[in-house]
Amino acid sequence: MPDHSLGSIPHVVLGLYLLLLLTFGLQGYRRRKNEHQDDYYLAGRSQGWLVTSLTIMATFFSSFALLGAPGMVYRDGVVFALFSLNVPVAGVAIYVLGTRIRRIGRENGYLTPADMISAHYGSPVALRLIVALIGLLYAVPYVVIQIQAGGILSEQLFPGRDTFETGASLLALITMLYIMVGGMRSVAWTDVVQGGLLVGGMLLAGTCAVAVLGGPGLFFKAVASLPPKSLSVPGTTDYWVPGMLFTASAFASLGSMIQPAQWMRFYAARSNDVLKRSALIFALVLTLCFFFGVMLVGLGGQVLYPLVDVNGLYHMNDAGKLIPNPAVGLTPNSFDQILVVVLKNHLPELLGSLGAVLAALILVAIMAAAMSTADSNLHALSALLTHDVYDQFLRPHASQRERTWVGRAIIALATLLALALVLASRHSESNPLSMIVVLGLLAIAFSTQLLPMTVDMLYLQWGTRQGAIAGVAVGLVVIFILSPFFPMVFGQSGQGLIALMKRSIDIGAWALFFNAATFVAVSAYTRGTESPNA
């Protein structure tokens, strides 16, 4: 296969993009109008609706999926493409939920999700800390995630030794440089310009990986020959089996909906109005850029470079584990390179210098995607640490600009221990979350507790204090077994059950399962006995 270089143009395009972001960084931080905490990290709450959908938007769709899903097709084929039915679901989820968290959260000055929690069930203490947590839980290893993918885009780019330390590091200090600068309106002005990014790269992206293969009807034609497996369910590992896709699509939506960093583009909203005009467009769009984008890039992908040799076999390293194609990469967690290797491979060979002009612009796009899901994250979680741990519990009479210079602090903290988990694991064979999709939906399966208390608070108001902790915990230890950490800290003892359970539906659809029953059996067992203030 070619491997054409494209020279000089991507120091170019993205030297460029990150001065703009930084200038974003210094608008965000002249146009603040006093260092209170409404002011920093929700803009005022005035956000209109092109701002507040793109930003959604661009928090929603990160590397997961312009490297992580075209990764996961180019792994298990057609059949991974039948999780962009998250989509719509995640844009009814901004419409039904959305509009009553703003509602709610402007009529009582509500600044984080735990605001709302602990003051609906009168729980200050053990929920307020608990929704911290859930939101630190999520948000590292989504931080985590778009580090990474500013190393993979740094280590196809520029070839060389220690590129891909040197991209994620990159990454990493520019998206917390503008964060702390700005607060929430440069992180929303900038995922405007990211939103609009993503878009275009996803689109252009999945033309091109039609166009190399000579357009759509030599393209379908040469998806129909790839390997049966490849074109069923459960696919080539097969590990998306029905129940699986379906839970993982559904609970991926609404996990993702309700994490700290959406819930607070909520608050942020000027008004119901704007967020369901915002939620029309998320749908639509971001379906139509799944399924003709980033879809078509894996499938083409498995065309270019095939996952079998000339004998038909699958390629595994020294153990066992199915790994890309030798041109894509020697590691199992390679297959989320694909999308960049098709694009630095073929776009300049199908137009010559614009399209290496056109590749560097969509390696940057991803890039976008990236810091526009870091920045938010890193934003939120400064937020839930600074208001729900500092202000309630180490300083409650810190002055506003204390409040701010600390939420900068958290920042600068969680941003360089992202990278340094990042760094870490760079060449760990034996990592269980090396490939973005597995780890991005482990982060899901966090938020995802927060659904049976979101759903009870806005809509059925019967659940009680006692109930909602207890369904969180209970929601947190079965995520917690159930992930890749628990046989490192306690061995193989009960992984058959474990493993039966893992195979058969997604782990944060188990864990919802236990949480929500939980919550229901306590609440019914503790109605009228509840004390306050715990």
The other form holds:
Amino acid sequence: MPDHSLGSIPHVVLGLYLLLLLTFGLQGYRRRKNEHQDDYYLAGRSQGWLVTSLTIMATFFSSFALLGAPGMVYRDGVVFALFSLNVPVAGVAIYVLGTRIRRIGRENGYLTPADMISAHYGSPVALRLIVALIGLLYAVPYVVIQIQAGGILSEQLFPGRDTFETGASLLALITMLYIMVGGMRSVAWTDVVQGGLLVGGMLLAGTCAVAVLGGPGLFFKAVASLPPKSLSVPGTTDYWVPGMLFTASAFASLGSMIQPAQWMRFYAARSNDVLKRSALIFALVLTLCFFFGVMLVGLGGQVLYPLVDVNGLYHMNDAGKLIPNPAVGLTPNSFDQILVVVLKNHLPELLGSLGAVLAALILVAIMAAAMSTADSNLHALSALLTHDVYDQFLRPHASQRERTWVGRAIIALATLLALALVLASRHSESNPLSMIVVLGLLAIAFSTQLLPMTVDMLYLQWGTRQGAIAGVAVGLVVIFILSPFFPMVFGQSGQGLIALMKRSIDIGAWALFFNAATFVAVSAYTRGTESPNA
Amino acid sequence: MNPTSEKRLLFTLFVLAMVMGSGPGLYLINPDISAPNPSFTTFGLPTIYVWGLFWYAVQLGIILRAYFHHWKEEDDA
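Now that you have shown the form predicted on its own, what about the form predicted together with its partner chain?
Let us now look at the entire complex, which starts with that chain.
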């Protein structure tokens, strides 16, 4: 395959984009009204529908959507395109959960999810700490994915020594800088630019993939001749059985919508009408971006870079694991690079200089997707650890200024931790960080554990503090047992049953099932017997 | 149909669209790759892709109906 250089265009476009982000950081700092946490973390609860929709979209869409989703379609075929159906569910959740969260949050001046949950269940210590822990467990892997994306992008765009490390570090440091300086205002403003970029980038990427293969007719004709497994369920690796796809779609959307960063966006919205409009825009626009955008890149990728050799045999590595076409990468995680490879190699060939500019714009959109999710999660994590841990347990009488600075320090530490994980795993023999979608679903599994108590709190008001604590604790244990980290710690014991569970439905759904069952059982047992303030 | 009944109907339809679109409903249309001449396309597009688009249209229709007729702002503060 020809490998066309994009010349200096990506440098220029990326440079301008990064400069714009830093400007927003400074503007956010200058526009701040005071050092109050409401202002730094929730932009004064005054965000309108455009900013709210785009910031919710930008937080939801990450490198998971722009690199992970086409990568998974490239690996497993058209079956993963159906994952797009999680987006309308997430849209509905914005209205159904978000409007109630916003109203209760505003009435009581809540800043973080733990404020509402711990107040509702009368658990100022245990539940507050558990919710903060879930925020941490969600945010760190999700930020890791975004930093990884910066590395992948850089590695593909600027071939040379250590370009992965340079790209990952740059993305991490610039994101860290503008959140530390400008707080929620900067995050929201950059999300507006990034949200617009990623919506345009996704659709443009799909259009380009179709154009590269000669237009819609020829594109789908070529797709129809892909290997049978690429056009059927459960896909090339047999991973996406309907139970897995359904639970991943349904619970990933709900888990993504009640993760702390989104929860705080509901608090920050000016009115419920803002969230209602955001829900509609989200469901309408983003699903189209998936179906007609990035998913087509994965399918086109299978045509351009076949998974099978001339004898019809799948490319495998020495360990017998499926790998992409060697022109895309040589490891099982390299499927995530398909979008960058297609754009870089084919768009300039098709459109000359214009193609190079378009490719650079889409690549900036990937950067935007990664940064907008990383910034939101880092910002929310800072709020959780500052407000729910530092303020409550370490220095309750700290000044607003001190709290804001502690929040900034947490952002710096979390960013450096995530960056260190990415760089260390890169040089590890047994890289525990797998494909973006797999790691992303693991992160979402953690936030999904907030679902039973959130639904109970907003709608049923039946459960007890003990039920909520026990349910989440069981859910977290189940995730750990089913995660790739369990065999690292405890060896291969029980792996037969664990493998069977992991093959049938999503990890987060298993954990949610055990969580909800425990929540109901313990709540039923403890109703009427609660003692205050655990 | 009164608003409460319609809300329940929309909710049920939405859950049905989720189950059919990306869940067990897929067994109804999944091409049998062991068949002698399996068909993988409908209207020239991969059948599974068309299936997804159809259920997206159903979900979107439900959301639009709810948006214009059931989602309220009376609790705005």
